[in-house]
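Let's start with one chain on its own, the form predicted alone, as structure tokens.
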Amino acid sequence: MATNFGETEAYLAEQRLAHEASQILGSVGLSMEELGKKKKVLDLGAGTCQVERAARAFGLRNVVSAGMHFPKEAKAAGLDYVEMDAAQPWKFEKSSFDLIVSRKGPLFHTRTKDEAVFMLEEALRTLSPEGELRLNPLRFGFIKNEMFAKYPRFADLEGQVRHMRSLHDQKEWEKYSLEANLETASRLRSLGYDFSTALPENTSDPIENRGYLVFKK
């Protein structure tokens, strides 16, 4: 019996997409089934829109993807994608979402405290009264940049390709990264934000990227 390679490739691509989406959701303690219980979800810093594409394959139409650049994958699939700079006023009305998820999104790349506060306030504004914001990893870019200045060695390690680091260098990198996590949580509390931190039970993320923040409205 002849093999239909087109169908095989499509199946493998679908499996890869489901796996990638599962990893993203797992990094913030969620599953696709839990996503399906939400009315409207924002994937902030959506990349190539793995979460929305997988959600649609799962029969869900409740995910909106947002990011700086409209990826070709979103165009081809006709996804609900919004181009936006999270450091500028968001293009959503108040209480638009009951869940916002972000993995290595805009807050991970923030350059200043003011920029991070602005994004957090916009996220909270667009959450419904019972909504929540989930972020992974639990360190913000501006904190990491401050630590680069404090620990030049951290900046040196950041510039290295992960798989090229020695075991000693990797352990040192993890130490700095975990300190950045603790400093981020401490700084957010000092700014008056109420949130919780958590570690996902099942994740393939390296140790420095484990853990997430949960903000409730």
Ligand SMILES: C[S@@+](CC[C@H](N)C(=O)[O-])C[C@H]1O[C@@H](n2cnc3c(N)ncnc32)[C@H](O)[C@@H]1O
Second form
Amino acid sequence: MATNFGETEAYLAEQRLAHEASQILGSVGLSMEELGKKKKVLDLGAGTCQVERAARAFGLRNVVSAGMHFPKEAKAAGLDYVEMDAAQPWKFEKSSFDLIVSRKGPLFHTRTKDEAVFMLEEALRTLSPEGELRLNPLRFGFIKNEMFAKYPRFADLEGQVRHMRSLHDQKEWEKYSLEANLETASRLRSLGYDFSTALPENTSDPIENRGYLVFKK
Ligand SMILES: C[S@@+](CC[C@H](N)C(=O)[O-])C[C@H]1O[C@@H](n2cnc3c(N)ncnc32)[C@H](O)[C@@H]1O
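Let's see the other form, the form predicted together with the named molecule, since the form predicted alone is already up.
Next comes the full complex, this chain leading.
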């Protein structure tokens, strides 16, 4: 029996992409169907643009990907990609998006509080009045940095490759990470931000990456 391996490979790649995109969207409490109801969506810190690529396969053209470097995997796909440093003024007009999603994006990588505040203000400026900003995970980089200074052990553990950690070290790292999540929410509130948090249960995300923040205009 003849088998067309090319077609099978393409089918599997499409399935894998759809799965990865649904994990990214799921991490902020959304699905591809919900994405389809939005006018314009920004995937901030898009990595290899799985969300935009899967959206296109789904017939959607409403996603813009953004990140520091246009990934070579995505260049050939003719995507709507914006190279940007979110710590610098964003080139988008105000009210450009009704949804901004970000999993492990710029806010997760912030080094200072001022950088995080700048990015949040830019995100809120570029959201339309009914827009939402959804961020996963719950901890921001600058909070981790502050905690590293307070708990050098956290910095040591963070520097280890996850699958090389002993079970004991992994548990200890999770404890610090969860504390960083709580600290992030509490700091954002003390900075005057209004947002909600959600902690989905039916997810395969590791405990420290479970949960997201939702900011509305
Ligand atoms: C760990 S990857 C996450 C990719 C994808 N969101 C995912 O969940 O698989 C981090 C992404 O954030 C982007 N990023 C980090 N810091 C950034 C910054 N200051 N401005 C814009 N993008 C940034 C990187 O370019 C990259 O696309």
